[in-house]
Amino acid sequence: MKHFNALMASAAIAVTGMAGAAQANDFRLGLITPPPHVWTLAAEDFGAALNEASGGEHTVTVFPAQQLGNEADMLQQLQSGALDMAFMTVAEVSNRATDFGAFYQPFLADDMAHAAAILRSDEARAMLDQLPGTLGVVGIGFGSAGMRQILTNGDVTDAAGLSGQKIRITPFEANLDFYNALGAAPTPMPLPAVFDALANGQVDGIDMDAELIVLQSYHEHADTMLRTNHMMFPMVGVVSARVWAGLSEEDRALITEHMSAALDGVLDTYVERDDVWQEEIRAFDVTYIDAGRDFFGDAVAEWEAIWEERAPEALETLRGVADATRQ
C-alpha cells in the first residue's frame, strides 16, 4: 500500500507540473457549514479577493450547508474534477489519510491560540504533501473551528455521567475511539439534523464547538455545558488535483496566496472569538462546568494507546510541535 501511495503521489506531482495556459474560470467551492458560519464567510472573502486580484477573470461560487452533498460526496467530486475547491474538515481527510487523525489527540492543544500555533507549524503544513497521492486534492493550508465542547442533558459531573449517553459526533475514527472509550454511544449525524435531534431526544447531547452552539441555539434543548476543550477541530482548504493540473503557475500562486490568507483569517477569528462565545454560553440557562483532562478518567490514555499503533510518527511529530509552541 505504501508503494502504491508513493506511485500515486509521484503521478500527481507529475500531472500538477503540467500547468495549462491562464484562462478565466468560475470556480465552485463547497462546504458543510451554514451561511453565517466563519468558514462560509471566509470562503466568500477568498472569492472576492481572487476576483479582484485576477482583474475579474476568476470568480468563486460558494455552496454552503451541504448543497453539494456531505463531505464524502464533495471529496468524490473533487477527485473527479466536478468540484474545484472545498473547505473541508480534517476529520473527513483523516478517514482516508490516517496520519491526520493525530490532530485529534485529546488535549494536544491547550486552547484555541495553541491550536492555531500547531496548525501554522511547518510540521503540520508538511503533512499536506500527502494529499495529492492519497486523496486526489492539493492542500493549501489549515483553518479550524473552535475547540470541542460537550453540550448535554442530565447530571454529568464526571465521565461516568456520559456513559450510555447518545452523543452526536462528526463521524471519524479518532472521535469514535474517544467516545467509545468514555462508554458513551457516539451517534454520527449531519449538522442540519442536529437541532431537531437534540430537541426531540434522538440524542442526549452533542460534541460541538462554541460558535455553533451559540449560532444554532443548541443550548435551548440542553441543560449542561461541559467546557472541556478536549480536541481541536482543524479544517483544510483544498483544490481538486485535476483542476490544479490545468492551472497556470500564475493562477496557482493567486489561489494559494488568497486562500491561505482566508484560512489564516479563520484561525485568527477563532483565537479572538472562541472565549467570547464561551462567555455567551455561560450566560445561558444551563449548568456550566469547567472540565479538563482529569474529568475523562482513563479515556484519554485509552485513545492514546490506540493511536500510538495507528499513526505513531504523526502523533510523535505533533506532540513535539505542541510542546514547542506551548506558552
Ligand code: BEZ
Contents of the next structure:
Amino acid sequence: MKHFNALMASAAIAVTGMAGAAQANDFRLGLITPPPHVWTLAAEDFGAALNEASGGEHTVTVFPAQQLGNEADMLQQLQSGALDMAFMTVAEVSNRATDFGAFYQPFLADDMAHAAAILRSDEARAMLDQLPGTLGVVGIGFGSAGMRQILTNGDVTDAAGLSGQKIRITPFEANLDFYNALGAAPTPMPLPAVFDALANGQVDGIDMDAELIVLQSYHEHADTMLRTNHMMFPMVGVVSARVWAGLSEEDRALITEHMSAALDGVLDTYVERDDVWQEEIRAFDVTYIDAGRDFFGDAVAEWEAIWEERAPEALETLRGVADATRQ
Ligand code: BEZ
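Please could you give me the other form, the form predicted in complex with benzoic acid (BEZ), since above is the form predicted on its own?
Whole complex next, starting from this chain.
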C-alpha cells in the first residue's frame, strides 16, 4: 500500500509538473470490448484522427478484447507507464475511487439521452480530477455503453422471479450491492467470459446492455428479456499519468482534443442506437418485458441507503445534475 501511495503521489505531481519535449510516439491503447464494438471502433477513429492531426508523428495501436489482460491488469500497466491509454469501464474505476460508484444509482438516468447529459455535465467532469491522485491516470472524458438490462431464463415476471438466480454482473461493488438487495445470486464475471457462461448454464442470466446482446447473440441462450434501463454504464478515456508527464503541451492538447471527440461520438452513438437495438431484441425469439423502477421493489431504496453512507457527496451532486438535466 505504501508503494501504491508513493506511486500515485508521484503520478499526481508528474501530471501537474512541466511538460516534456515533443517527440513521435506509437501509443498503445487497451480495452476489453470485442473488435466490432462501438468503443473499439471509436478507439480506432481516435488513432486515425491523432495520426492525421500530428502529421503522421503519432500512431495508436489498439488492443481490444482483453489482449493486454483484464481492466485491473491494464490499470497496473497504466500506473507503471507500460500502457499509454485505455477506454475503461467506470465500474473498474469505482472499485478504487468510491465516488464513481454514485453513477450507478439505479434509475439515476431515465434513458440514454439523460445519461449522456449527466456524463457531459461539469460536475461529472470535475470528478475526473481525482484520477491522477487515486489511480495514476489522467481522465480525458466520459463515454458510455448504453443502459443496463437483464437477459435471463425462466418465468421472470417480477423481481421475485430473479430471487436465487445466478446473474452475471460486471465485477464492481455498486452492481453487487444491487443484485444482493434483489435477492439474486450475483456472479461477477468479466465481459469476455460471458458468452460461454451463459451458453453452458454456469449462470441463469446476465446484466448487460442492448448493443452487446445483439452483437454477441446472447439471446440465443436466454428466453426472457427484461428491458429495465436500471443503470447507466459509463466509460472513461484515460492516459497514463506517467506517460502524460513526458508529453509536450502540444501533444497533450492534441490527445485531449481527439480523444474527447471520439468519446463524445460514443455517447452520440448510444443515444441514437440504444432504442434501435432494443427493437432488434424485441423481434428475437424471447419474451420481452418492459420493467421499470417498480419491478425492483425495495431493492432500489436498499441500494440508496448503502451508497448514501458510502459516497454521500458524489451521490448528492449527481442527483442534482440528474434533476437539472431531466427533460
Ligand atoms: C460489461 O461488463 O458488461 C461491459 C463491459 C464493457 C462494455 C460493455 C459492457
